[in-house]
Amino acid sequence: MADREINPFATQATWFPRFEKGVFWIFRLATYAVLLSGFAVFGTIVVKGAGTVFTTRAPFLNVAFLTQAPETLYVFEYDGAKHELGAKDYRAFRETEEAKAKAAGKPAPKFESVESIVYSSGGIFPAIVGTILLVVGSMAIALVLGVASAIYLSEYAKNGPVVRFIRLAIINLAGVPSIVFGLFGYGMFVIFLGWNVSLLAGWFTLAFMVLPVVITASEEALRAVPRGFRDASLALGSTKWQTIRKAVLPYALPGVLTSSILGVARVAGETAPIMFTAAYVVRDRLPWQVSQVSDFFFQGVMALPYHIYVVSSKIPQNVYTERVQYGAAFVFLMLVAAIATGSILLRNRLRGRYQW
């Protein structure tokens, strides 16, 4: 009788449950400590760099960091005091107190304990352009090229080996190293094209690089529109290429944005590839500073994941070269973010106006 009692569909007592539940705790403390790890990262940095870009007097923004170029710093102490001046300032200091000493018929003036210190005076202006000009332009050509090619596979090739071998490449070609993009753009477009050490060639090694995730992306975000609206357009008379440009298209445009958001992403945080195609540490003059307008494409930028790495790891490190090093890496997070940003709203906009 007691048998018969016993629920038959009762959970058994097993040491299985347990075990499950402390994987699962387990897994769930590795996620917070990744979160936190993250949290601490990015915390440091936006601390440390907010020090550098913001100020405690209006308008509150350190100007001169936002809009000048990098100069080498001059940490010397005259007259008691210590000064440090960047190296225009620092030259036009010296002058004037040499003029004034020589004016008062005195010895020239001595400067003792001069340190210089490489890129930790002046601003960031030129990586911020050419990191603008690297994202936006290589951009343009990957969603160019990746949404042609998606068209291609997803509404006029046929399903066959050919095109089963080319999605393959496309998949595997996503997951190369950034490091061999930056030795085919350079060995590619710098060397044998000839373009050398230019905007274009950054933006050419670029777009290749990001093009696996823009046409894997954009082909989904074509495969999602529903066949209905290709039938119903081919129905009314229209041609091939005037359903997809009035039928398709414009309802996978929020999906092919959201390959331009990843693509953005790893755009413009990729240093290797820059570095042999598109990078100077230094430049003095600015993109748009050109005799020909053809010379604007066959000119090396500055950018500023390259500069971070410059600053970060060719020079010795101080006090003075972190500001530089925490205030470029926030500056370069804001800039990716806004970029990001746009893309979203976007998005979010063409979403709202395409549905079904």
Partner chain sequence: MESTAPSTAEASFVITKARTRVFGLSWDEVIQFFFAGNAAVAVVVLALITIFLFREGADFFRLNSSQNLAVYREAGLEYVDIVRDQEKDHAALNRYLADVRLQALKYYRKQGLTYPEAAAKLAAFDDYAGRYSDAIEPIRSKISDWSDFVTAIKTKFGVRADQLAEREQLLAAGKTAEAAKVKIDVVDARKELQPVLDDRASYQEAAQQAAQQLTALARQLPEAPTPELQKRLQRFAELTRQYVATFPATEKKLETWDATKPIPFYVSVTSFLFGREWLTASFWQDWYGILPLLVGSLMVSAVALVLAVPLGVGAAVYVNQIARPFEQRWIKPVIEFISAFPSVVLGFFGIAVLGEALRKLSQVPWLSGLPGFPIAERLNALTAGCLLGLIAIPTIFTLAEDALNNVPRSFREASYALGASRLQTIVKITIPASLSGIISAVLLGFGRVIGETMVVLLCAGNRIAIPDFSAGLGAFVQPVHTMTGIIAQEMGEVVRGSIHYRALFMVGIVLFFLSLLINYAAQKIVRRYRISGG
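Predicted model, so just to flag it, every value in this text is computed and none were measured. Numbering follows the first chain given and starts at 1. Basically, rigid core = biggest C-alpha set you can superpose within 1.5 Å across the two forms. First, how it differs from the form predicted in complex with the partner chain.
- After superposing the rigid core, the C-alpha of I26 moves by 2 Å or more between these two forms.
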Contents of the next structure:
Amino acid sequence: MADREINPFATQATWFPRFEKGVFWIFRLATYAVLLSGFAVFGTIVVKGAGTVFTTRAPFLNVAFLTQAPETLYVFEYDGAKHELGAKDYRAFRETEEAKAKAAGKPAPKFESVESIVYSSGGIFPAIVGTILLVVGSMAIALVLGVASAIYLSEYAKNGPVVRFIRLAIINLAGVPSIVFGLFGYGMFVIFLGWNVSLLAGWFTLAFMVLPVVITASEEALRAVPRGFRDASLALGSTKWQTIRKAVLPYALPGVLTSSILGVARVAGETAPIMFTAAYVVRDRLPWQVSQVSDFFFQGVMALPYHIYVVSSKIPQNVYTERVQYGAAFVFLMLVAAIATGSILLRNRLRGRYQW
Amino acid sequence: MESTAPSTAEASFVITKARTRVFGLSWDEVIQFFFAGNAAVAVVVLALITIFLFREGADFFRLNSSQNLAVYREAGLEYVDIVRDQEKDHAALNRYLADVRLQALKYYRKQGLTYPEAAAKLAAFDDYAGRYSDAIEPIRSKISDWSDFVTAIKTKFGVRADQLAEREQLLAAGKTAEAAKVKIDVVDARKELQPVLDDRASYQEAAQQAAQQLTALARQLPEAPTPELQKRLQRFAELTRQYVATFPATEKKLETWDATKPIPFYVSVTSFLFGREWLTASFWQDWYGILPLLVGSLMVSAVALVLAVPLGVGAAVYVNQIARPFEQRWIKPVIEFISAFPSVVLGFFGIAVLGEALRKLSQVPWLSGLPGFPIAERLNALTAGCLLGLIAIPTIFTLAEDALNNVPRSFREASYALGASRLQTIVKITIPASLSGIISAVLLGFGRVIGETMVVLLCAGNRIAIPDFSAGLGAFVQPVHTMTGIIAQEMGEVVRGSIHYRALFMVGIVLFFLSLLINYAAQKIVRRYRISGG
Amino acid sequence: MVTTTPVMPASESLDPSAPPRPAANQRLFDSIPMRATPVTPARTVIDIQNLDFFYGAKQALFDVNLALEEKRVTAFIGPSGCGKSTLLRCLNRMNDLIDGTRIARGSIEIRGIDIHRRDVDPIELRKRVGMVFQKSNPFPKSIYENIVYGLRLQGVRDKTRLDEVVERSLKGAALWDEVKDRLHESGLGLSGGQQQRLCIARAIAVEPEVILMDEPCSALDPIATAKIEELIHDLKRDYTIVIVTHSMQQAARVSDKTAFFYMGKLVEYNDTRTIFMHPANAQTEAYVSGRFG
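Moving on from the form predicted on its own, please list the structure of the form predicted in complex with the partner chain.
The complete assembly is shown below, putting the previous chain first.
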């Protein structure tokens, strides 16, 4: 026997552990690369956009940007100084200056190298309003249809060919590109039903697009309600509908709503389906400025995502346009981010609370 | 108790009840039908999408063959295009020559010559190139004459089509009297085209002249500085001879060309599915070939998947198998959060930041060896692909992570119990067991990417042409246009009901069925290779 | 409220210090405290005739004939998968809710009414034939709301009536004293045994005639089990009770009549005492003596 005891369980000195560590580092790098690129996009837009939306003076919020309609920006030289003014201010400024000059008996003042850039002044208020209207309307439709479908699938449906077909349809609907929904909405609502470019057409197009998300989320929430609740209720002599209404829906509802908020994020974030169904490039009147109630549903609106598309593709990239471009992107990103974060947090909390 | 006569006790045991009935259904059944109806909405919507896409798009093939392509032939545009092709081939040879010149110039510069010195050395070469280019001038002038002629005929067809449309509109509106008043021009294409056809003799003369010149030029090649370039010039002479040899074939084509030959219907289909050109609102002839768009979509998706598959699956493996719980807890929500980025914002980021950043990066000297670098266009397939990758990553990550999660714990434990390390277990057990889920995750990521609109519309560069694949991987930094992008871009501008409008719907149909196919494949894979006994 | 013959606490029989189990050839149930009530024949409430039952293509019950008596406790025993729970769920047509189930032959009559008759409403049936499940399943509502759930469905709004029913049901389920001060707290805050008694209270609140119990104690500890068993004994005065149980001791302790099932067939049905003391069938004997094979 040797002096030293031999430990058969000692770590073998091979290259393998180091290799394993190396591989794990590659995976880690991949993960952090993803996170980093996410942060890069988010950070750039936040940093540059915050400059538009927030100000250094009280109330620290660029109220005009959030409450005004887009305007054409005029850049010009006057009196040796460079000025940037919105269309309205520019005209007013010009008139007063000319009047002043006239009063003083001087020749009309010179406005030099006047340059006009559309949409680059004012704010994005109509677009925000339009987006909110589109989201609220389409989610209302999608929730009614989606929750009802989910109730059928989880509570009534027996597993047969019909239900399998419905499920197949739902899965496939989820994979249809959003632009195809746009085309469909245009063909059906705008042309065939003659609704024109309108809120109503946008609502239905978006609602159909988000339907699979809502159905899947609702069904999951309904299935999370324990079978025992249903059994107990039925054994007490309640009808199927009474059971659903009293012993299933109340407990599934929080889950349905939180998961559907992800659908809200999707609805708010999509541009392609509303391009030809609901969105206007620019509209002077606000949605509630209509002569009769029915007009409300048949009017097109400005929408934030479409506005971002317009300002990022139809006008040049320069110091004057950057303000509105980054500002709109920032506000929109914040809106969607808030909805998404809210739903993720809420879901995590509710998952903890509703455990039976 | 055996007696059937109801005693008082039995009378109190009432389990029958007449319930309210609506159309022979109990109230509960009515409710059930209501819900079933709602569930059927998904099916109905899918059916409606199919119906409306076809309603607007299906007429494309008929219109394309009966109007667009028919006029192309009847008005003689096709006839002129035969000669144009001949000219195009010559232009390709000119480019070949220009490339040789460029190489020679580079060689001289490397020899230490200044630019004017090098140019002086190439003077003879340039003279030759000039003569070569001018050699087919007679043919060019024929093309130009004929073009003016046939476009005039085409315009007449256009006027006629407008008149027909106007009459149809009036008829649809019930204004029969006004409809009858609309004058419909009669276009006698045969008569009008006759002068061009009769002009064939003068073309033959021009072609002969050109052929002689080119053959002569092929014999007296200019000097090239290196043997290698000399060889290329030899090849050029060979190509020229081959080119001249095609002249009789062209003449034959012109001779047998028949304006009255009807266009078979299938040509309309093949010219859409395999057409290499998407050319609209052109002064000459509109072409609706989906290939450049399909290739663009596939290229952008390829870039996206090359980035997203390793990163997405890698991140899924890391988070599910390797990361500490603390990391897991915050990485997953962050990646889910990335999936909520609106695509239009990403597209804007591409225009405002990424495009320029990639171009700057491509100008770094030590990266210039990469294919396609330095990048010429700020917005190209690579820029769009990178952003689409970011869109696909969360999809792939979430689904792949689910698949990994579904691998039964017992598999892994069995592996550990046999003395496998963590990496061995991951590679040998966990990933193979979840492979079908991972593959379907990748497929669904692909579906997401190919259907994405805003990013490609804003960042892909929107040049409708099949990229030049002779540049190898460099083709990926060329601007492309995509199926989704073309719909979004042109839908707003087309005339409702026109061929162009219907062509866009056809692109939508292709996109729709492509997405169904991808979805179906993903489903199939998951179902076929599902882990049993989990 | 109720005084009965003193019952030996169930826990006692499980006491490790209890006399060792008799040898296999001896009658095992000698050591089990059995209800001494003599079983006099009573009216038949539920009459099951020639029942064949299928889950899809798989037959679960074969030609079952059984007459259950009024205000008696009948126990269904047998090994897992023998069809006893299936039969129980047939009695209030809870099986209707499972896909692919069907009765191929035979009938079930309750008080002379075939429960599968066209004009029988399963909803009304379930009001008269209540059920308590294996896993206690109170709704995540207050104790009070749990109990009045069934009444509210029937449209009862009268507050005093509801209060009355809550008190009566809770007393009936021997839970009143334990929860009377926290009626408006969540039912989920109760212990396992209390939750199960709450479910029983909920079932009796709608005043059924028959209560079906599907292994009501399988998830409970011995003390809670003893309480439920005592409760069953009390409930027998007003209700006909059918209980499915895995524990032979439990069957022996609580039931008047016992039916032994094996492989979907009713093997033997008789007074509990007879089943355990002098089973007619060799399989029954093997099962009740623990020599199952």
